[in-house]
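So this first bit is one chain, no partners, the form predicted alone, shown in structure tokens.
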Amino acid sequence: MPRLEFKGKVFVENHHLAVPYHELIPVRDKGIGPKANLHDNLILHGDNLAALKALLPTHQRKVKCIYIDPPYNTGNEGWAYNDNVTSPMMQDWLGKVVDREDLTRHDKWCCMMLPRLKLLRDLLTDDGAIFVSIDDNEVHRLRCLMDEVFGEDNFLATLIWQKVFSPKNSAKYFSDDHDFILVYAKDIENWVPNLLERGEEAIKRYTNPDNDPRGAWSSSDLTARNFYSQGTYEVTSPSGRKFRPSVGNYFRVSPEKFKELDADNRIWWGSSGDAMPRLKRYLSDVRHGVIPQTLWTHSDVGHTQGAKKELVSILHFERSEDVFTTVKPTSLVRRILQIATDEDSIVLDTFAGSGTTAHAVLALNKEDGGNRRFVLVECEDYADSITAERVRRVIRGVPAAKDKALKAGFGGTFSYFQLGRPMRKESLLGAGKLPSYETLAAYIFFTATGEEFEPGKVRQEDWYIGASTQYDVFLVYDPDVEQLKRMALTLGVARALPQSGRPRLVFAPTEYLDRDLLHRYGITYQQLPFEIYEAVDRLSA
């Protein structure tokens, strides 16, 4: 397969592997709900590459649908690549703001996108799909990158979205009326699109002029230009007129099949019985839905001007410059969700902007009773004031909204997290010492459960460090090297653990129980992180 080469690629091809896991620090007063939880709807504030890595312990292979709207790299956005690539030369080159005068801006954009796409792929379910908005500036490079990351065989479609409803007469050459959305499956053999509801206008085309007992129907041409050796026969209408396909066309069914259809009143010869035959298709056979098409008009999924007005009506911007210039319509993202999610899917957007994806998820859940969850990542300072604030308002209701559902509020909760320090071995094992009991407990509880750690719940005397949705969690550990060497999950320890009737997740240096005993005591055993043993060896040397 051809590969896209660009400056800096050798430094970023495997950069996603070197990105450390970061702490995700809950900020309770910025969310809506009783307790911060990584299994809730999420808004994460911080660099999206680090955030993607931080999500892996809890969301790897669990995200059904990804929608992202990355910088289009027009030269006007003023973005800068800020990933911590180790090469000093690369840091100096990549760290500068990208503008139209930067002759390597396309290389930098590819350097920014490649590691993110690789982590996004890791988060997708095997039957999931990713949708990426883009325009002419980078669509060809993005296609090459996604072929490389997702595999060209997993390409599904290039959607064309008509983003404006009238031509721009100020354009120099052509009015730029559309954007693209590239769509790839994690595994095309496992991905099946949901069919869309048939619109009212399409339903109106189904009538019943011959009072067919099977109900309303529409007709379609029985001929096609594709060669068919049995498709050159002659047919006779009820009025006696004879018909053959025109030159270069062929009937799409065999003579025997045609007679069978005609006998079953599935051939329409016109109201007078003397027209070229057409095939009847009944509304009852197609009511279950229509396959998604690749051309999306503004009348179907909205346009940018309407998206800006919607955002202004929700957030009441006082200055026009506060409004995003590239807001996507809620109806656009909603269409994606209708095609690519079921009622319990997780939806991820790592270039969250104004929070349109969360709005669309909540609105669709309200409409169909679904329980979809969103995960948004936004690195800019407006993550709270715009992204999260929009979500708060659509949950609680927008009194001035024209839409009744939005006016009443969609309901729901979300947890707000701030990206914290990297969970590096050096920060866990400060100054060459083993971490304190509480420090390691916080690290283990979070990475194992994805839920908020509460230090006040820790009871070191019986190894209890907290309760997750699924488990009571225990940590058999001591920061003293000699003590740690003698520790294990033994039968005595298992019997002494507090019982609440819930499954127990136990971390320990080692265990001396067989599978039957672990099952009898309701224990799932996990060994302590490898870094602890590395530190023990170092301290013992």
Ligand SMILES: C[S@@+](CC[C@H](N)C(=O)[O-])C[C@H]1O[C@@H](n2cnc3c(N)ncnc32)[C@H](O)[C@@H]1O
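In this text, all values refer to a predicted model and were calculated from it rather than measured experimentally. Superpose the two forms; the largest set of C-alphas matching within 1.5 Å is the rigid core. Numbering follows the first chain given and starts at 1. Compared with the form predicted together with the ligand:
D136: CA moves less than 2 Å between these two forms after rigid-core fitting. Fitting the two forms on the rigid core leaves the C-alpha of L222 displaced by at least 2 angstroms between these two forms. Relative to the superposed rigid core, the position of the CA of S237 differs between these two forms by 2 Å or more.
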Contents of the next structure:
Amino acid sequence: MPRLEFKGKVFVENHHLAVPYHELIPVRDKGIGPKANLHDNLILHGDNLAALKALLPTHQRKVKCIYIDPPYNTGNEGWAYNDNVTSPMMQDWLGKVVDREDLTRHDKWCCMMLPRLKLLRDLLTDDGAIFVSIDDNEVHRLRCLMDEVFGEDNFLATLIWQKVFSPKNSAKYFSDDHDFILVYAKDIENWVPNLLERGEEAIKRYTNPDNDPRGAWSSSDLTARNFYSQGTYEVTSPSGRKFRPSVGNYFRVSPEKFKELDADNRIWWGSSGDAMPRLKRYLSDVRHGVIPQTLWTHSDVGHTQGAKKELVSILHFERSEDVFTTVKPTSLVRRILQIATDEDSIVLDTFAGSGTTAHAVLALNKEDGGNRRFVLVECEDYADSITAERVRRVIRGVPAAKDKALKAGFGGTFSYFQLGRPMRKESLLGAGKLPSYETLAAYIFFTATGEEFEPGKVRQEDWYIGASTQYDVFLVYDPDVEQLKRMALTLGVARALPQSGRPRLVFAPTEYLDRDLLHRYGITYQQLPFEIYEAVDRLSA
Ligand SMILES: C[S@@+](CC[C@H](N)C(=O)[O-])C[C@H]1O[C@@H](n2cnc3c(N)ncnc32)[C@H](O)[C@@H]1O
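Can you give me the structure for the form predicted together with the ligand, which would complement the form predicted alone we have just seen?
Every component of the complex follows; first up is the chain already shown.
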């Protein structure tokens, strides 16, 4: 397969593997809900490359649908390539805004996208799919990158979204009326689209002028151009008129079948009984829905101007320069969700902007009683003031909204996390010392459970470090090298651990209990992180 080459590719091809895990720091008062939790709806504030990596422990192969709307690289979006790739050439790129004068702007964009696409793929379920909004600036390069990461066999469609409702007559050559959405499956063999409900217009075409007890029907031509040896017979209408297919056309059914259909009142001769016969098709017989098409019109899924209006009506920006302009219509993302999610799917958007994806998820859940969850990532400071604020408002209700459900609020919760420092060994093991009991407890609790650590709950005397949704969690540890060498999960320790009747997850340097005993005491044992042992060796030397 031909591959796209671009400047910097050799440095970023495996960059996704080198990205360190980062702490995710819960910011409880920015979310809605009792306790920040990585299994909740999520808004993560930080760069999406690090955020994607941080999501791997909890979300790998769990995301059914990804929708992303990255910078289109138009040359006036003010984005900068900022990935910390250790090559002098790449370092030279850092922090510089990518504008039209930048001769490497397409290379930078590809370098930005490639490692992100690779991590996004790791998060998809085996029956999941990714939808990527883009326009002519990068569509051809994106297609090559997606072929490379997802495999060209997993290409599903290039959707055309008619983004404007009237042409721009001021355009120099052509009015640019559409965006693309590239769609790839993780594995095309496993991906099945949901059929869409028939629109009202389509249903209106089914009527019942002859009060047929089988219900509403519409009729289709009984003749076709395909040669059919038995398809040239003559038929007589109830009014006595004779009909044959026109020259070059043939009835699609044999004379016997025609008689059978007519006797069963499945042939329509027109309201006066003297028109060319047509075949009745009942609404109840046709498929429950329609297969998604690749052309999405503004009247079906909204347009950019409507999207801006919708956002302004929710966020009431005080100054026009604060208005977030690259917003997509909720109805557009909702259409994607209708096609590509089930009622309990996880939906990921790592270029979240104004939070349209979260809005669409909550609205659809409200409508169909689903329990989809969203995960949004936004790097700009407006992750709180725009992204999360929109979500807070649509959850609680938008008093001036025309839509009744939005006015009342869709309900729900979400947790807000700030991307913290990289979790390198050095940050765990400061200045050649072992981490304090509490520092290690925070690290272990969060990485093992994905839930918020509450320092106030720790009772070191019991080895108790907190309760997650699933476990009571314990840490048998002392930051003293000699003590630590002697520590273990023994029968005595197991018996002494407080019991609440819930399963217990115990971290300890080692354990002296066999499987039966662990089972009897309701304990799952987990060894301390490897880095601790390396440090113990180093400090003992
Ligand atoms: C085109 S906007 C998305 C708009 C969104 N679909 C909506 O309807 O509001 C792209 C967003 O991606 C964000 N972004 C760009 N690079 C990012 C990165 N490396 N990490 C996280 N967010 C990023 C930008 O700040 C911007 O808000």
